[in-house]
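The chain below stands alone and is given as structure tokens, in the form predicted on its own.
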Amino acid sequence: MAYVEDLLMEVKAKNPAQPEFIQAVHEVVESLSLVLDRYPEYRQAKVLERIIEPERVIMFRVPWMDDQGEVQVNRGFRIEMNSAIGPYKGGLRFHPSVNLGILKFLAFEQVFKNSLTTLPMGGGKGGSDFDPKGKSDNEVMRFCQSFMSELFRHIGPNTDVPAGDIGVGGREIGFLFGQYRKLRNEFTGVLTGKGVNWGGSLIRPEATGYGAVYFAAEMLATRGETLEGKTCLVSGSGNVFQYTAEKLLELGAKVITVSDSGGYVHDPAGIDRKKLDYIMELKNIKRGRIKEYVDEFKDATYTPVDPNTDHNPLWAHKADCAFPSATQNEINAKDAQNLLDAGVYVVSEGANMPTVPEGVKLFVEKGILYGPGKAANAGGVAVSGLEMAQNSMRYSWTREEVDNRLRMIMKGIHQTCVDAAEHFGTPGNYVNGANIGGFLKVADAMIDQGLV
């Protein structure tokens, strides 16, 4: 339709090198046409170029010192995306990659995410190109106070409250709650992801891989099957892959590979209780790279990043279920037509837009069970939303609780998807479903509060 061709262009017009963001905003946009074209009161209203627009963009010099006494300068940032239906959530990641452009799409996509988990957050997204790797843990906690001593003046617990994301871990998230209470002179909930001695969450850390498995599983029940002696490939080695690997492990699945921006592992004997507590050991204590993992376990291979490739051969393995876990973009078109090729007919995204759009029109057109990020990684917000509910009420639930509550809102998610899906006449579609699913609740509020 010319409207949302219209729109688009605007968008590319009005942000030229933001292409994560661009990206985003077309696959969404996409989706809402089916909406649109029923409910023109959406368009009159204007929601759609609202919802693009971020509330606030907060952008900021963060200068440290490292060990050797040298002055370093990163950039920090805080995209406030929208807060139509409670206060700004999502992550803070500290990554070399990291530009407004990306945090933009980020902070998009939590939007839509946040909606699904039916908790009352809005979306938000921020971080910084500082590179936690090879720093200290003294370099790390500089840089961590400088950050938020920008950061402090812009969230709270009912304004805006952040999490980890990539390179933002317990350490990071520890840093800087410790220099946030200090300035405000208060122990509140303002940050998820927390230590669970000092108003923490248990499942946190387990909760986008648990979830992106919890939501593979809720797709496979829709064909009568379970993920029981299924072969699975996982991308990542971070927090995402070793949560989906355990509970792949958990429910009888076999996970045969593992990465980081090194290269892969293809383990065919496949990443056991054990091998995966190596990995856990070698990424969260030592810090080291997947490579040392074959010099462990004698049957596996490493494959390094070939940058002459045009495509990721870890995606090419015989297999039943892929959770690209790493980070966006990471599935180019060849790499989804080797899935397809190599049997897998089952997609759930532990990482945020793991795969381009060319990819996701052929798993859609083939009819694969195809989780869209922020459908199936919704997990982690979800949990971060019950720990604020935590920290509110100055309790804690137990580790059987939240993983109950975690299961329960996938299925959640799921069922919201299949709903939107079929009510606009596209069963089985989880894109639209996800898309049109997070969207209306955000739009509904938008309109009930007015033009603000």
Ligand code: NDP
Given for the second form:
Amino acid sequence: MAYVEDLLMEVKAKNPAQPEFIQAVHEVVESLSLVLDRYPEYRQAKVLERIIEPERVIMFRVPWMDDQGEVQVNRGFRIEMNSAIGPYKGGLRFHPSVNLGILKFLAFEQVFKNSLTTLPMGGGKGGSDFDPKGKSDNEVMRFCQSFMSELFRHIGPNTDVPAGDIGVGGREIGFLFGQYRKLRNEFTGVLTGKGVNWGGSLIRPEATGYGAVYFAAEMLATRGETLEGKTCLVSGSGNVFQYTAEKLLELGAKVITVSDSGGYVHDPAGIDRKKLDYIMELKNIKRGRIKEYVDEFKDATYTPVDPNTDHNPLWAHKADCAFPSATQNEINAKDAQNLLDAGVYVVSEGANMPTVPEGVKLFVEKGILYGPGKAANAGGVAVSGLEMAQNSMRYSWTREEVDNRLRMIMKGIHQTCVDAAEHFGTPGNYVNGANIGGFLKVADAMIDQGLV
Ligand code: NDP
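Alternative state: the form predicted together with the ligand, after the form predicted on its own:
Everything in the complex follows now, all chains and molecules, and the chain you saw is the first one.
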């Protein structure tokens, strides 16, 4: 369609050093061409042109002092992408790779994801190129305080509500919240992922991983199957990995891999509860490296990342399901082919955009059960939305209540994807389903609210 091609050319020209953002827009716009063909009013109102342009981008200096007394300077960002259906909502990422393009891709994806949850949340994302690895707790605290000293003036419980992402967990949210509370002199639900005894929701830490597993279970149910007895490849070893593995174990599946940016572990016997507890302590408390796992559990093997190879051997082990839970573009085209060759027919993305476009194409063509991140990992932000609701009520729900709501939301997202894909003539295509299902509500709200 010439209109879509022209639009993509313009996006490329306008955002030259932002490949991840262009990749994310490309995928969404391709799916949406089906909608634009049928409903020309979206094209007339230039909804696509508007939805790909952030409402606001904030970029700032974050100076802080390290333990040696030396001044350090990082860059902070907040992308306020779209607030047509609710306050901006999305995580903060602290990782040396963070730049404007990566955060714009994440904020863009977040708009559709948040819409799919059915909760009233717009889309945003932020973070810094600060690397928490190897930093002391005091250094992390000083950095978070400096970061919030600028961010606080742009956010608020009815404006923009950040949460965690890579490199931002309970510890960082605590330091950020403390500084916000001091500067504003108010205790409000301005961040989610808070500690449970100071406004956090039960199940928030678990939500993204549990949600990705619930989504996989829903996809399998369409074929009359369950996760019981399935062998699963899971990447990462952080928040999303840990609770994906926990839920998979609970449902009788077997997890045989775990990784970090240094390499991956293959444990053919399966990562059981005891081994998962070891990983949680290693990563959340000792803040160690995953290679230490094989010193403790001798039957497992560790393979360091090889910069000279064209694929990640983690994705070549024989299995039924894959849950990429580390970072963007971690499954390249060769990895996608290796997954298919290894027998994998369920991919549920805990990470955001972990599969390159050629890989996505392969999965869709093969007709496997492929749940893209903006649908499969929406459980995290869904429970963040529930945390906001509980904060507004000044009340907390029980674990069971939150988990049931999470399960119902994931079921609803799955159904929305199935229905939208079918309605637009591509049954079983969860990529189209998620993009279209997420788009319609935001697009209609933008039209209702006029040209703002
Ligand atoms: P964590 O920081 O808790 O863990 C990230 C894990 O991924 C670590 O094991 C890390 O290894 C690894 N990793 C990060 N970057 C790279 C890289 N460039 N190459 C290889 N490995 C890498 O983050 P989360 O678990 O929270 O996030 C994981 C993914 O899930 C991200 O894509 C995030 O956007 C997505 N997500 C997270 C949500 C949440 O609620 N937390 C919600 C929705 C999506 P190392 O320690 O060596 O860096």
